[in-house]
Amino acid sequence: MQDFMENMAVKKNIKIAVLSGKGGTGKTLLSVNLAAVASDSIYVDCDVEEPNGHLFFKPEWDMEKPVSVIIPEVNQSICDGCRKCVEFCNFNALAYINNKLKVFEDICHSCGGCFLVCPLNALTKKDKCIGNVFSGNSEGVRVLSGIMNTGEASGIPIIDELLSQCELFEEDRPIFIDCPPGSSCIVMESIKDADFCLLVAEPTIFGRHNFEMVYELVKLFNKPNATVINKSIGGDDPIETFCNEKGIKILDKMPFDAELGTLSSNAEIAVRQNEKYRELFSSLLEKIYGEVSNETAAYTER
């Protein structure tokens, strides 16, 4: 694998984002095994609402950092009740009640607009901790994970901190971004700097519906992409049909495998437990690197 990477026209700190339209498709299964088989790599768990990649890697944490955002605090002696901040806030985090301006901290998105529109500077900035990020090692893989405090409005600041932490490590390590499921704002934030998007889908009608949404998101960001169909059992496959209709490349079909499912359920990394899975995910990783190499060559020609 190392020789393969060295011979390819692709940067070694490639960022590979692994996405799925819904939970339960095998996104984390692929992410952790790809990072593990790449060995000297970085795994970033951006599913900050329910991170579980660390359950597989079981890293020895050596860093914990709180993540804070700025929210407004009211100086009631200055505020004259003009309500300009209330009118500005699209999230209804401000309200003027009983002749007092009230801040609903739990729904404030920390956009900072209220500070700008207040004519009397009656709002001051206050730090609010919304979660934490962690970093540790697991057999050559640097594991980065974050958790958002319950009830917070957005996990985007935590995702930004996780991705910025990648820059603190060696530049020649591939980065595997385990995105949140779906196609919401936090997914957009996870893939914005990705070099390649791997879409993971399960071969069901429900899976196809969600897969279409995440595929449209990747197209919107103009990201090189390909698909892996997980839990494939052959026969009619709505995901394969959709990919053929849209010209989406299918890199692999992961079999519906009871042993692989058991390892995953037990939070075991398959490539560290069985040589056949190491070969399976090594082959998939080479295909991914091949796709990135082709994209890099095509971009250079343009």
Second form
Amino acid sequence: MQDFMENMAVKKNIKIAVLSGKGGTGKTLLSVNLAAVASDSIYVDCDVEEPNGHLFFKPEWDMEKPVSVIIPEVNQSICDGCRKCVEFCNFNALAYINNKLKVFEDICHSCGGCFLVCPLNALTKKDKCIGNVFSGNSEGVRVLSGIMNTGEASGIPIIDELLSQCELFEEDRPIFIDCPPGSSCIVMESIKDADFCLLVAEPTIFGRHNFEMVYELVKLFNKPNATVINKSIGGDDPIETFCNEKGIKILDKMPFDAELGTLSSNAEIAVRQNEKYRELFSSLLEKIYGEVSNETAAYTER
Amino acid sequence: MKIAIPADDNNIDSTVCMSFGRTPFFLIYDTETDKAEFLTNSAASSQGGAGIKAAQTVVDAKVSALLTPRCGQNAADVFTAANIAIYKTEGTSLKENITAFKEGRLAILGEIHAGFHGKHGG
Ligand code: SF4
Ligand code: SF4
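Now the other one: the form predicted in complex with its partner chain, given that the block above is the form predicted on its own.
Next comes the full complex, and the chain you just saw is listed first.
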């Protein structure tokens, strides 16, 4: 593995984001197995609402760090009730009731605007813990995972913390970013620094709409990308038709595989259990690295 | 006493709006003078926190009670802080509910709905 990476002149700390338009397409299965087969890699679980990659890797956490955001706290004796902050707040996290300003902490997105608009400086900054990040090793894979406390407004600060933790590693390792499902702003946050986006899709009509949305997002960010069709049934499938229309490269079509499904539902990492899967994912990884080095070459030529 | 009801339209023959935060209008009704006034709900198109903003509008109208089919937790917190009672509407028309309220037939709204925060992803 190490050899072909060197041969291919791939950036060794390459960041590969794995995305899918909806949950249940096998996005975690793919990112976990790719990270495991790459070894000496980093796996980052950005699904901070329902992280599950660690269930496969079962690392022993050796680092835990709380993540906090800044929210306003009002000094009632200074506040004169002008309501400038209430009108300003785009998220409607503030209300003025019974001659008192009330802050809805779970609604506040920590944009910081109210501090700036208050003419009397009646608002002070308060730290609020919204979740935690963890990291630990699993057979050569560094696993990073975060969890957002329930009811919080946004997981973005936790994703930022996870991604900045990746930067702390001195040695160059490939980084696999398991993105949250969907195409919302927390997915954007997860892919913003990625070198390559791997889209995982299921060949159904329902899958197609979500796939289109996530593809639009990747296009918007101008990211090099390719697609893997999971649980491929062969023949005509709506995802493949879409990919052909748009000129999206299909790297692999993985047929439905009951054994792989069983390993996954038992939270086992297939490439660690069975040589067959080790080969399957190695060859997929090789294709991904191939895409990235093509892209890098293409970009330098321009 | 003044009461507020979310309304689908800005006339007294309208129906009660099923959503509190996203209702297009609020009927503000004075039970002593039978005077009706309609307020536009500026929170209807809000991205998030619509319930809080809508509640602010209702509080500012200085009502003593809100009649609504449902109400989210955040809005309910605003009403508690403002000492405004929340009653559950029955049937669909504004008029029926005004009558029912005057006759003391409406119950206090017991079940408060948790919001969807955390799911809109910022
Ligand atoms: S920090 Fe931003 S989101 Fe939070 S209350 Fe202030 S203005 Fe609203
Ligand atoms: S802007 Fe400042 S003074 Fe005005 S209501 Fe807000 S906190 Fe109070």
